[in-house]
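The chain that follows stands alone, in the form predicted alone, written as structure tokens.
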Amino acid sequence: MRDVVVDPAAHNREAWDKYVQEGNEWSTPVSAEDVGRARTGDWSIVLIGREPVDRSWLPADLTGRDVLCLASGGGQQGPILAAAGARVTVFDNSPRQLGQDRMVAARDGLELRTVLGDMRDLSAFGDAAFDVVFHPVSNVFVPDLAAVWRECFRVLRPGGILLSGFLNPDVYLFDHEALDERGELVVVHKLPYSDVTHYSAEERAAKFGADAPLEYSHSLTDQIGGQLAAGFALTGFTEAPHQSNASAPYMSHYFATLAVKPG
């Protein structure tokens, strides 16, 4: 019988705080040079993998636009968008991830707000508060998505846009150790997958490390269908391979959607 983690948000908050201390790739802030270029209009940000997001997915002019970087701490996307002229709020579950954004803002003289919380609960914000929600690959860390999409829809203004990146659920079919250590594609899991339901605490510690974040696969019905059910209209879709995973030659690891709140 598998153990049950009562509060995955609390567990993952501690896990990501530790990632920041360890210098995780997605916790490494942008440079002052990157911010300087963004101020002149020369900028890019990542939504999936390591590929810059298509600039046509974002407003041509970000000046004065209210942007919510959802579960997007780490001092990366938020500071660049702020330097490009947007009024940015970075919302994240990890205090240390948010600290990276505050560090860049202080270092480079940016106006940027940070708010701590679970992506499923955006009650800190009123209705129709934002023009853009930028949500990179992060909903893998929560067990349910319907509330995420409902809240995104609520806080966007009519005509507002949601850019969302997420994992291909098929990634979770494979054995972690065989894939990472030997480059072998060994199917061992049924979908939907979660670290909690597939492994005991002892097994998770042995495979991923005791302090690793908990991850959950989500079906395309929950990812794409969930956005549609919340009221969004999808206007863009793209995909990308993993930068180093052994299964990269065979499948796309990442998907991204562009969705609009009608109005």
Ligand SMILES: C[S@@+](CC[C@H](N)C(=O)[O-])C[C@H]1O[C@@H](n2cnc3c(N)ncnc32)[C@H](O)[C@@H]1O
The other form holds:
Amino acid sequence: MRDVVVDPAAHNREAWDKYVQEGNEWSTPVSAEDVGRARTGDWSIVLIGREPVDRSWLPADLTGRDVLCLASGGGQQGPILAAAGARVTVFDNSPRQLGQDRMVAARDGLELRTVLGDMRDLSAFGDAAFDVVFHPVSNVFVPDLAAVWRECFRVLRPGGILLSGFLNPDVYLFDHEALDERGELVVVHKLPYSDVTHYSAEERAAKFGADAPLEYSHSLTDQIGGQLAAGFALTGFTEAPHQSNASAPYMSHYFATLAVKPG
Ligand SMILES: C[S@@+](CC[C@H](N)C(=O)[O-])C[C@H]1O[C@@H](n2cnc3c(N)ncnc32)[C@H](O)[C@@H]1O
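Coords for the form predicted in complex with the ligand, given the form predicted alone:
Whole complex next, starting from this chain.
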């Protein structure tokens, strides 16, 4: 055990704010053309990897549906769903990620609400406030998931749906330098992995950079079992490769689930 006394939300807020300034892929807003097409019904959004999410996972008509884009800032999914007719709230821990959504909304005349906070605490929202929670790959940035699933269940209406993307925990078995520099799969970490339990602050700074976000692997019990324990029924599952990682030919990096709050 290393320096586990670290505040992941505070650290990752700064890390993601910095990613925005650096032009991270997941902080790059959609274009005005994308928004214009979405207004005509021609749209797609990403849940895992780079492929569009299966449209059958979302309501055919989003008009007037209350959608929570959870830990989904960056000016990506929220503006597209708003242009498609949904009443969108984007919730994220990074002020700059939310700023990207507000920028697109102002640029393209979209109505969209942004709320700053930690995905483990959705007390900003009442019970049964949403029809859809769209949660792209982001729970890797929090150490514990039970509260996330519990809160998603609470804020959804009966019959409401939760679309979640998350990382295959096996990704964290491997030595990141050997992968990035030599494309070699060298097993170095025991699971569950986290940057804070496996490395000291000095080691993290040397390996990943002092500003890198803190990441936590989560077991499939915590991901899938956690949703079931919160009361959801799982109705969809898919997986996708990483877009560029050297381990991509060997395994799926991403999993996605569709879950329903029983009506
Ligand atoms: C990979 S990005 C996901 C958003 C992106 N639009 C996408 O499609 O993947 C991860 C997001 O999780 C957010 N995040 C990290 N920790 C969080 C937390 N504790 N609560 C809420 N959001 C968090 C980051 O600020 C970032 O916007």
